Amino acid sequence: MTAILRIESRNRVRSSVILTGVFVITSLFFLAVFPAMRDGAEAIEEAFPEYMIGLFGFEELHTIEGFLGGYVYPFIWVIFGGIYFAYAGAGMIASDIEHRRMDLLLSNPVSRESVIIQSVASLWVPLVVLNLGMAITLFGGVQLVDETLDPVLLSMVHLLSVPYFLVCAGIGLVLSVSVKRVGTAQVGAIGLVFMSWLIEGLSEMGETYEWLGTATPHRYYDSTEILVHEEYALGDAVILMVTFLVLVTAAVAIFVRRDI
């Protein structure tokens, strides 16, 4: 039975297209100011305090790779993309429970495990739409500012962001099956993802705090490392995927035992 997957996938198309449009417009705005920033990149880097440089990964802002990896992706992709997937994950189960749709759904021959798995699988829609929309926009946009960008590097930035987004969705999913109100789950998921980003930034301030970042998903996805240094942290991607599977397993275990 894949009816849940089909319905949830269809329901995610509109929000995915709208968010992609917002990301595309914002990205083009950032690219429009790149020529001016390119000339003053050194002054900009000196103006920011050290912890801000570590937080956003500013490095070689005078190059298009450094600009995208340290300026565009941290703001648009890592922060707001992660928040969107956390929000989406938090609304998967809690919304149906709060609005009494879950009772009707479970009256059909479908297991609770299947409900979670199919709901999570519907995330393929925003993953595909957002990644394709952003990749095509940025690849074409850099041409407009007389720059070139290696399509392999661009592809890897988006491919390796998938595990990161899934972990953010997994955090929301666990909250979704744990609390009674969807609003509480969504606000909690957004707060956790945002706080983990801040904690990872704090961990970059020195060795004393470095250990803090190991528990955050942001530690394992770095667009600057990919675009500037051409380093693909495949091991980190595996860690994120394992974390995602653990979160989904935990969500299933909680939901199966929950009285709704």
Second form
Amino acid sequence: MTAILRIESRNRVRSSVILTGVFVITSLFFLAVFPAMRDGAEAIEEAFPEYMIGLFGFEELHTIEGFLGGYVYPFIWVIFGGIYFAYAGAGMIASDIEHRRMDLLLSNPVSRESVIIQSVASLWVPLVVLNLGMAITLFGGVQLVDETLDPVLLSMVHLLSVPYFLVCAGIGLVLSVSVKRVGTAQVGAIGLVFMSWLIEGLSEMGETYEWLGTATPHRYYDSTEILVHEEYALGDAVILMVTFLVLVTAAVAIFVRRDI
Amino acid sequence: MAAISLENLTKRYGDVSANDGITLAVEEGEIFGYLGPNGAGKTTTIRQLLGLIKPTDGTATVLGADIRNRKALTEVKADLGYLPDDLGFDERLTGNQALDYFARMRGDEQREELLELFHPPLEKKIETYSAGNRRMLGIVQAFMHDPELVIMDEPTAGLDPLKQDRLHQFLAEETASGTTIFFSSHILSEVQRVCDRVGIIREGQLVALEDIEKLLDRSGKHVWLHLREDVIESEFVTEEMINVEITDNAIQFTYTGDYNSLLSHLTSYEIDDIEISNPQLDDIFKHYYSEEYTEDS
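Taking the form predicted alone as the starting point, write out the structure of the form predicted together with the partner chain.
So here's everything in the complex, that chain up top.
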């Protein structure tokens, strides 16, 4: 039974392509300022207040790896990518219930578990389109500013972002099965993901609140670590994957019990 | 085996009972009318039968599956068709794509035959559909897999009279070949025309369950008259007339007796205008069930 997966995947193509286009254009704008950044990185790093550096994780901004890892990825990928997946997750179930599509869908021989799993599985579309679009753009784009990028590092930045995006989607999904209105779920999910990004960034400023950041998905994906230090935090990726599975399980548990 | 069987089915929302201890059975191959005014609890019953909401108390079986057993209920849905009152299609799909989507989940053996009777513009996106086209698409998806049981909630809403007739005729053919229909409606005349048996629900309670013929015998006719002269109540009104309302030379009442005696009674009056019609559902409730209802409670 893959009817839901097929139709949901199809429905995600449009938004994935549009968002990839937006990300590609934004990345190219970022890359265009890199030559200036390369020359004046020191001044820029000094100019930023410390909390901004902590928030974005600026390091080695004059290298292309530091620039991408500390500037492009945290901004485009972690914040806006995360928000998109949270939004997509939040729209899954609540929207079908609100527009009465769920009544008709569940009159078919398909279980509620299957509805959730197939809906989540349809996220393969934005995951593939966004990752490929961004990776190809940046790989080609850096050559325009006379730089080169190790394709292995680039692949790892994208590969390790997948568990992070899935957790964002999972947060949205749990809200989606818990609240009555899709708008509430979507705003809540975006707010949660943005807030946890903020908390994680600020928690790194001092040791007193450092522990707060461990409860956020953002702690477990760091593009600068990968690009600048070539360190792949596979353990962190596992933590994110387990969190994602827990969130989906929780969503199923809530959804099968609730009235529609 | 009954296609649908409700046992003390109860659904409460706080202090409000949307369904209050409903017990009834729908036999295989019959068209069962589930009649009640809007807000009586018809859709609540249907949504419990589909497992969308859980009963507070009591239970029901659908094609032998207990609605509290999610797995069993999911399995029998392969032989179930559902036409909701509020048709939630994916608006971005065309009619054809929507039917393909449902066909992948439960088959479409008689899709082409149905499309000869009901033909929404399949190439167009559903968001452009009129209410009638939506309803036709809903009918096709409900029946296209040749189900054993079809649950229909206000099925003719939005259909033009010609299509309504076509649907009624189609339902008769389907039940002749063994399909069971659970037909929910607030329109008495429609239920009268289509159904074998009827259950009437009011304020969440089943207030009548009987053959349509018997119900009609009991419900009488609504009569409205305009006489040439003022109506003299003591002279005009007989004991077969109930719910009598008189204003000068106009009178309306529900007539529960033999029609011939009514007609011969009327010949002794000068009549300017007359209308004899089926009583409104509300009248039936008021006059045939209110006493019982009050006594019971």
